Amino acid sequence: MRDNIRAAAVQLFAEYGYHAAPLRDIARMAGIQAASIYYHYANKEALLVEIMETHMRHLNANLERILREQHDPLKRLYEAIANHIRLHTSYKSEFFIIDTEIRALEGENRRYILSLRDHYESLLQELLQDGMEQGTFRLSDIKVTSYAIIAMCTEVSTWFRPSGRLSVQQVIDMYSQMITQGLLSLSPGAQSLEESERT
């Protein structure tokens, strides 16, 4: 029953927004009386928090595993990009809700979900920092670079269609190539050429 309630909430929150989706409509879609929701969730905000927490924890756990199991910066980056794009295209509505409805949370709930997001950013920044220290990635502003990667990979979910001409794997490969080429450390000769072109 919790799964039915959560699925109905995801559909309505994504389609109409959190504030415009009343509990009675969620209950109707789940096939129960509105009052029965309170046996499973204290209120509508608790339902929103569970949706956000479930998928943010999944995103974070995968990236933690990648950092733990992989040590090559390029393999880490590829798998991090793949993780982000796969989850955002597989759970489009859930991550859309995470990205757009944090403003609906209050107090401790808001701080908690923001802490999960901050943790994800810190993991990606750790990956980038390590790659720079090893000399694989060029030195750059780690926070700005992490924000750019997250924004770029998140945007895939807004245009990707399973029935389209590209598969998820093809998109992952294309994005990985673009992002990696932008991060790779240049040889001294190429670095000098790049600097001379800017001056």
Given for the second form:
Number of protein chains: 2
Amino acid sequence: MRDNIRAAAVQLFAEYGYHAAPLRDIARMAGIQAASIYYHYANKEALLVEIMETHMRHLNANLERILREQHDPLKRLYEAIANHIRLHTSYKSEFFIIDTEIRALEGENRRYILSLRDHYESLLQELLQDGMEQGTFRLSDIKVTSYAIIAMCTEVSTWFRPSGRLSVQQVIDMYSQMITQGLLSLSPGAQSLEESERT
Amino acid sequence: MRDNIRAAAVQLFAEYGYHAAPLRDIARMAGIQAASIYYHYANKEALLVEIMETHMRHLNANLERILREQHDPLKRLYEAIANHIRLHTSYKSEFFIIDTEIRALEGENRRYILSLRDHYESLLQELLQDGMEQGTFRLSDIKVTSYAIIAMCTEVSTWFRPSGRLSVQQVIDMYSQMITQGLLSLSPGAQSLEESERT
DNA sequence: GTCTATATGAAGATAGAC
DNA sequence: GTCTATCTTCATATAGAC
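If the structure you just shared is the form predicted on its own, then what does the corresponding form predicted in complex with the DNA look like?
Expanding to the full complex; the earlier chain stays at the top.
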């Protein structure tokens, strides 16, 4: 029943938002009365925290494993992107909640979830830092680059449909190429903004 | 007073979320009673719609002007990125609301705001399509590429601080470089994933 | 573990005076 | 244009029976 409640909460939090999803609706979807939820969870916020914690820890554990097992910067980056997109498409609703409801948390809960997110960012930044030191990656602002990568890969959870046109693997490959090689069709420097002004 | 109310709403919607921001607090911040808001706005949702509409139209109008006045794909893309980031840093809270509270809208209001967002996406997709046909941009999935660009540039509104380390112009240049050239330090093809496995 | 019944508070919105 | 007073509804949460 605990799992039923959590599954119902995931669905309703994602669809209407945390504050707009009444406990009564979560209970009805789980097949019990609202009061019965309090036997399983201390309050509504505990439900939200558990959803967020579970999947943030999952995301972090995977990236830690990748950094431990893999040392080539390019392969590390590919695996990091793949991990991020695989989880954000497998647990669409859960990550959408993580992405939009952190401000619904208060005090200690908020600090805890933010610390998990900060840890994820620092792991990715470590990956980028190492890749720049090894000369694989262009020198760039590490924080900003990490935010950009996370933002674009996270947003996949808002539009991806399992039954849609693209497979998860195709999306991973597209994002990996976009992040490493960019949009330009020519080699870097062959056509800069200044040069193109002459054409 | 209408402007005072809207300004208060922007601040509280952005900080606590639409549903968690009581009209009474918005009224207090504007220096009036809650009931007085109804002289200026039909209801709470009308306030949200006006905030979203104003800035989405602004964003769209700018991009339409860029496409009209500029025809080089690379310059168009740079201007599109600059427009997006300038507005998302100048009106941080407003765009953060647009980004997170669309699901708080109902029926016609929701459809209307989504149509403005769809229009923006289609303008960017037109830019990308043209750039690929001209050979300036690598061939890639246009929808996915547009989502990725929008996502990374939009998220700037969540971390950018006017008093922070980076100027708006620096952020624009970083994102522009990231989007056009990617992360790799070598020319495309010079170091593929397969080749790097040999090192 | 789940129920019914209920406490308690706060939300959005309206009526009508000034 | 703004106020006070209030309607109505609905929220989270608790108490105690079964």
